[in-house]
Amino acid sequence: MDIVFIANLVVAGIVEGSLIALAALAMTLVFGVARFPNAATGDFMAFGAYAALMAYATAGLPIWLAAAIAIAATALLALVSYRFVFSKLLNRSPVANLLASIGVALIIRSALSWYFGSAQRTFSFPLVRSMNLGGIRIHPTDLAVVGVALAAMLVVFTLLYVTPLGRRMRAVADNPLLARASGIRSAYVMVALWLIAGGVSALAGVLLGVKAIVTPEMGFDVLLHIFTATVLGGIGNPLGAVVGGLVIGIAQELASPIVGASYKLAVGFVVLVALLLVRPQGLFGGAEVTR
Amino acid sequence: MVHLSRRRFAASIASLAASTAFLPRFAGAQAPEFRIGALCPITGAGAQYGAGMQRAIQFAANQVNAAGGAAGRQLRVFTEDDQTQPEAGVLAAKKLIEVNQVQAVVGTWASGVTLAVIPMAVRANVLAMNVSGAPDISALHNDGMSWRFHPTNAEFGKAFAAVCAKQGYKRPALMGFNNAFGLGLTGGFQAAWEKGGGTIAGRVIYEPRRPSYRGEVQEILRAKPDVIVMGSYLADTTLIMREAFQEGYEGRWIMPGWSANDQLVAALGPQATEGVISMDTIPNEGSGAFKSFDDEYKRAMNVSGASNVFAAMSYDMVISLALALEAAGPSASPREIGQKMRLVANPDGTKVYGFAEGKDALKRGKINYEGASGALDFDEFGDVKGNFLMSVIEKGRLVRKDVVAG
């Protein structure tokens, strides 16, 4: 393997990894605050992708506006699913919530394939060749995907660590009872959480749809990667989810010439198992999330 | 309130159960009905064909029933979705066999589904008919219990190799979807190509449902191929071709017709798809059977029957099965019916092109059903040979070029 080939694989890994990272961020936020793995994350993504596709291809809006509409629509969908499903299960076990989220996922996926059919759709951007930087090939779409994903993560981190809302969310994530005792209204935090989780998922879905194709199963198909990245980073830790996504993406690409492309997914799990043996709480997980 | 609606609900379920329980008894006044399970890919990778296949099975059964049924038995079709997944396919087949008590499960499309369903069907003494391509299926013929209406993947690969040789390509590289079909096609290609004295430039077997195939594409482009041979489906082909274009690939592609179609052109545009060679199994377009299939298909689906060769194959399943049932008699077991398949479809008999005609001709001796999908001559493994149509995408349109015999 020459160095250019390896560099190209790393680039491919970073692009895929940042997509996974963004979706994992949405999942880990829900886990941190609402304390269950949200299996509907992938289907929020698919919903967002279809919403953007409708706005872009059918209504003819520019892509940035279509993405904004998709984010708003999916945030609303996430809020609706909280209002009618997850708010009823607030004090139930994570397993009850997980099962409910699988139900929500199935409803969204079925509704999408009922309304749009199962045929693939694409954002038909004109195809262009990649830029060739000394053998390392970089495509404008990839730059856009990584750029937008990074920007979105930055926004979420700012929201979490700079604003009062973020402080409240982190307080509820750390200790819901203590947060309530300090006068933080958890209902308000939950609404904010689901809006953010829906919006971030939608953006990840739009990016995935632009880069790949749009199908009702598109989000479900990457759900396993998202789970892996979330666990790898330390469940409930936003920074961990992002790093986890990138690690999985790059490790899979680098390993595939050696072990064969058909074992890509397995490589992700090998990385996960190896890390969990050394650090059971994940890359950035604190002790409190492992209890 | 809750109580009342729950009771009402229970009552309606009970009446539903009662009505279905009584139905067969009314219908079975003379000979009992012959039950067929239509197990097609309504969702998943095969979804673009599954609905048409299911309709073809239904209207074929209607044609048989309109002609007075087979051996005096009316056909009744139960439908299930195999989701193009072995797990879902097995569960659905189990339901068809155990609950609906079908005597034939017809219409499985993906090789993985077919490979999982056949052993189950055989154990339950139920006939299985498929349109799959995996070479391994040939070994499951089980003395007439399993029948394949589609040429094997190895045959597909052989036809691909013949086309590549004819076009003068020197460095073919193989990309295969990691399933029985992708492995079978690339394996068949490699065997045929190497037998002809050529060598393979590179080979990558990839996982389904990936968000990107860039690493795989980079690996295959390092082999500097002049043609990339795809054992693929539409979704993965869309991603792979787009990424290969972005990486600067300017060579040719050859792939199955379900990948190289209008949807691919719609997704990638005419420039990136120019010159793609599409290989398709084609229906038996000149035959009378095709015409009667096509007429019904247009009525049911609003598109030409030529657009769905699997539906033509599914149609042939029911017609040939009904003819075999007619030949075997009303009390024949599925195995006895299976053993009549060659008698009604293979050469030497009077050529017939539909059920009513065949039923009539059977009174006078052997018949040879020439199907809507092909000549339908089964070999010792219950496999048919197909004809392959080679088309090339030119300016965004598929243009027919050549027919290659399988």
The other form holds:
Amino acid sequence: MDIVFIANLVVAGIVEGSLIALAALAMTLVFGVARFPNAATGDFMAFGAYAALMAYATAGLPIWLAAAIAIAATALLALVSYRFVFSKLLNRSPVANLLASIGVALIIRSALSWYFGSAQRTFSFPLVRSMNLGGIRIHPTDLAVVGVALAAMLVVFTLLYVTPLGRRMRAVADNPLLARASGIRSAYVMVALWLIAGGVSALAGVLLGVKAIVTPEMGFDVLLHIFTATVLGGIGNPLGAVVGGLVIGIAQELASPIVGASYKLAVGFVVLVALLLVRPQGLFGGAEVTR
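Next up, the form predicted on its own. The previous block was the form predicted in complex with its partner chain.
Chain alone follows, minus partners and molecules.
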């Protein structure tokens, strides 16, 4: 493989990795505060993609406005899921919450399949040429996808580490009992958490739909990638989730000429296992504290 071919694989890996990283960020936010892996993340993505597609293709709205509507709708769906499902399980084990999230995911996926069917749908955009930079081809759509994903990550990190809401969320994640004793309203934090997680998942789904196709199973198909990136970066660590997603995306694309596209998912698990053998807590995970 020559250097130009490898560079093109890296570019493709960055595009794929940015989508995985954005979805993994949504998952790790829930894990960090609510303390369980949200298996419905992928189906929130699919719901967001269909909401944007309806607003774009049916109502004829601009793609940015369609994406904004999808983010709002999915954030509301995530909040409803919290209100009627996860808030009832606050004192239950992470396994109970995980199983509940699987149930929520199945309900969303089944509803999408019932209403839209299983046919593949796409966002129709005008055809544009790829940019050729010394043999490295970059499509404007890919550039937009990565740019929007990075901008969304920057907004989330600013929210987490600059605003009072972010400080409250981190306090609840670090020590819920101490945060409650300090006067932090955990219910307010949880509402904000699910709105953010739902909105970020929706944006990841819209970008994935723009990049590929929209189907009811699109989120489920990438769920293992999301889990892998979350664990690789260090469960509950937002920065680790982003880096883990990029590592998984680039590693899979670089390996695809060798193992084939059908087996590149296994590459992500190989990278994960190899890292966990050396660093069990993940790239950015800290020592586990017993509560």
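Numbering follows the first chain given and starts at 1. Model, not experiment: these values are computed from the prediction. Rigid core here is just the name for the largest C-alpha set that superposes within 1.5 Å across the two forms.
Chemist: After a rigid core superposition, would you say the CA of W64 moves by 2 angstroms or more between these two forms, or not?
Modeler: No, W64 moves less than 2 Å.
Chemist: Note yes or no: does the Cα of L224 move by 2 Å or more between these two forms after the core is superposed?
Modeler: For L224, whose C-alpha is compared between these two forms after core superposition, the shift is less than 2 Å.
Chemist: If the rigid core is lined up, how many Å does the C-alpha atom of Y263 shift between these two forms?
Modeler: Y263 C-alpha displacement between these two forms, core-aligned: 2.3 Å.
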